[in-house]
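Let's start with one chain on its own, the form predicted on its own, as structure tokens.
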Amino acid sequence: MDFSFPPEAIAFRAEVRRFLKDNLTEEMIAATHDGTIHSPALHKAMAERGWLSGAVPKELGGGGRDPLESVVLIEELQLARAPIDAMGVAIVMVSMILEHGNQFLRDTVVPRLLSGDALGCFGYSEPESGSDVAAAKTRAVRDGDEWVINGSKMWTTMAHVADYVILLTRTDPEVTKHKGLTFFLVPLDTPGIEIQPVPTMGTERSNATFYDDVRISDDWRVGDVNGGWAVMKTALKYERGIAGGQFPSPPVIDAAVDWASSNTRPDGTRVIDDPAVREKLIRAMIDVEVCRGFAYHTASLASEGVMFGVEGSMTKLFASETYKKHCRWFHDMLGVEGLLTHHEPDAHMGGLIEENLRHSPVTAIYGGTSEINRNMIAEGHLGLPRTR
């Protein structure tokens, strides 16, 4: 097996590192404590370098950057703890529009998203259906050349700073749930939309969004009427492709090594000299390398023109589950000191481990829950029968 990267990807990694050195500041990272994992200046700088358009497939009209370079970009951004929630949303939303949208959306919305002048968010989940997005009840009823939308969405992260929401609605309640869905791209300044904050355990702000007689023209429809499930599958394809570039958090491991190296037991020995502690640290480092293997393999398939199937799910599942595990290990290792949050002056490395512990559970939900990804792997890779 050849684990080396082509020269272009190696050069691109160096370019990304230089960019982060010049553009990512500690203030940008610290600003995420307000719950919004986004930096307008950083996002705009990445857009100006073509990194948003470069991640969009060439066959859709995007830059078509080699997938190996794309996975390098995501890896370096994560290693640097860069706030990049808006980047992934923009790439997925643009890809959905280019694959299913009309010329109006291609001409008016895509350039704004790719330039960083506008931001998007996903309006899939609802309060009573959660991950079962096909059970959406938010109604869109046609009225001449317009649609009238009523309903609510939950976990609409980024809605409070976004310009558009890509909204899954029910347009035919008389057919089976997968067949009566339609997508719309809705400007969030449209009358009748209310956004309410939803704080989370991991400090990340999400939102509940409400739609009360929201009127939009048919120009804002994405895909066919009642053809929303095909658009939804496209969205998941691109979202899992990006999620396939996720890694367990090496910064958390670095913080744990630093703490264990600088703290001693009552007998005067360093914590890191404890074999049980060393085993946990080493196992975490091995997990990161295993996950890199998954991610690099998925990117390699894509760069060869192979449409990967469950590989993205395998990478995402392994990354999120090991990330949760590592955070629990290291939080336990810190003992009572692990309870100090980022605003406490004595918190180790700004409470990095404690904050990641609170954030880690959500990574097993977005981009496809671990349960859904396990089912996909069981059926698509292991050949097990469907159980639902």
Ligand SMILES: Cc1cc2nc3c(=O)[nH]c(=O)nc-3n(C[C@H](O)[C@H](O)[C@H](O)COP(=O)(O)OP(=O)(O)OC[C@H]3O[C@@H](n4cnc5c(N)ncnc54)[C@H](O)[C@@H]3O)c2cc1C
The other form holds:
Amino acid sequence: MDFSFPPEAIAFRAEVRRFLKDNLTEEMIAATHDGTIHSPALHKAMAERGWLSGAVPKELGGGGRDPLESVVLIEELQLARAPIDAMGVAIVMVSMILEHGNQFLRDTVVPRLLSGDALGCFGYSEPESGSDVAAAKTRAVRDGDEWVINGSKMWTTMAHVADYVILLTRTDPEVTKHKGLTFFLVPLDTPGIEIQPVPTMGTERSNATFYDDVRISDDWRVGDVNGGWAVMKTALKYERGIAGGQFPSPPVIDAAVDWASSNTRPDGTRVIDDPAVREKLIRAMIDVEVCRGFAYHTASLASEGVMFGVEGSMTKLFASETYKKHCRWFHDMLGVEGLLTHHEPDAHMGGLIEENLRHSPVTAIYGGTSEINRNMIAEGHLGLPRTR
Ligand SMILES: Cc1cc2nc3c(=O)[nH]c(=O)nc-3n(C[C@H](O)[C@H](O)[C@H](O)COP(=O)(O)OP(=O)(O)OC[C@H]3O[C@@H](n4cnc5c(N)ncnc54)[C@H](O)[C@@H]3O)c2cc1C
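Switching from the form predicted on its own: structure of the form predicted in complex with the ligand?
Starting with the chain above, the whole complex follows.
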């Protein structure tokens, strides 16, 4: 397979690198320690360059950038450790609205999301349904031209800084679970919404959100009444596209090389000269090349107009599982020094390896757990029977 990039993608990579050099600051990266993986200034600057609309398919009315360029963008942003949670949400949410939403939502919400003036968040998961997202219980009941929403969502990441939540609700409890769902785009300043922080061990802040007699007009409905599962499938399709490019390990590997090169064993030899350490570093670098192979393959399929499915699961599964493994290896290598976090002055590279060790497990949970992705690969690629 030849994954050499077309000249446009090579030029775009150089443009992204220049942009990051000029716009991404250490303060922006450090600010993620407060738990929100988002920088308003960086998000706005990317929006102004048209990079959010560029990732939305042309047939939906977006900029329709070649998926090979989108993977280059995500790769460079991740290599630079740029805080970009809001970007992924905006791209998926706009695609959902453009594919299923009415003219009111297209006219009022889409321009605000694409310009970076407003932020969104996903309200799918509930305290008792995550992997089985179609089991959502949050109720929406019609009352004239309005809907009344009651229920609670779990893991509504970014809700505390967002303007809108795209909410999966149950509108018909009498039919089979996939058939009684409806989506709404709910402004988060609507009376009756409460947002409570949920801290995670990976520093990242998520939220529990509560909806108590929240009233919204039918204008805010996305897709057909009881047609929510079709909207959910659109969301998963575009989310897999974003997850198609995953490069979380390289900063951790760079930190490990730096530490091993600048530290010595009690016998005076450099850690990096230990064959066991070198083997782990090289295996990790090979894993990153495999990740690149998966991501570029997925992007080149999309570039040729093939809507990938199971390839997105393979990419995400391999990237998040190897990332977890690399963090464990290199955290072990640091020994007791690995216990120092970013608060502590002697922490190596600001505690980068320790922080990634805590962050890496969540990447194997959100956007579909590793078990769910394994199921999808088993069924979709290996042809094994359905397990559920
Ligand atoms: C930090 C973080 C941020 C998140 N952000 C958001 C967000 O913004 N919006 C949102 O809606 N959700 C968000 N999520 C929720 C995330 O999508 C769910 O946590 C995930 O889908 C798993 O659901 P669950 O937590 O209910 O676990 P469960 O579905 O209860 O799963 C528990 C365990 O059982 C396994 N399991 C479940 N079903 C199967 C099966 N059929 N076969 C094999 N194994 C199975 C799972 O893999 C897992 O190991 C976030 C989660 C985290 C941790």
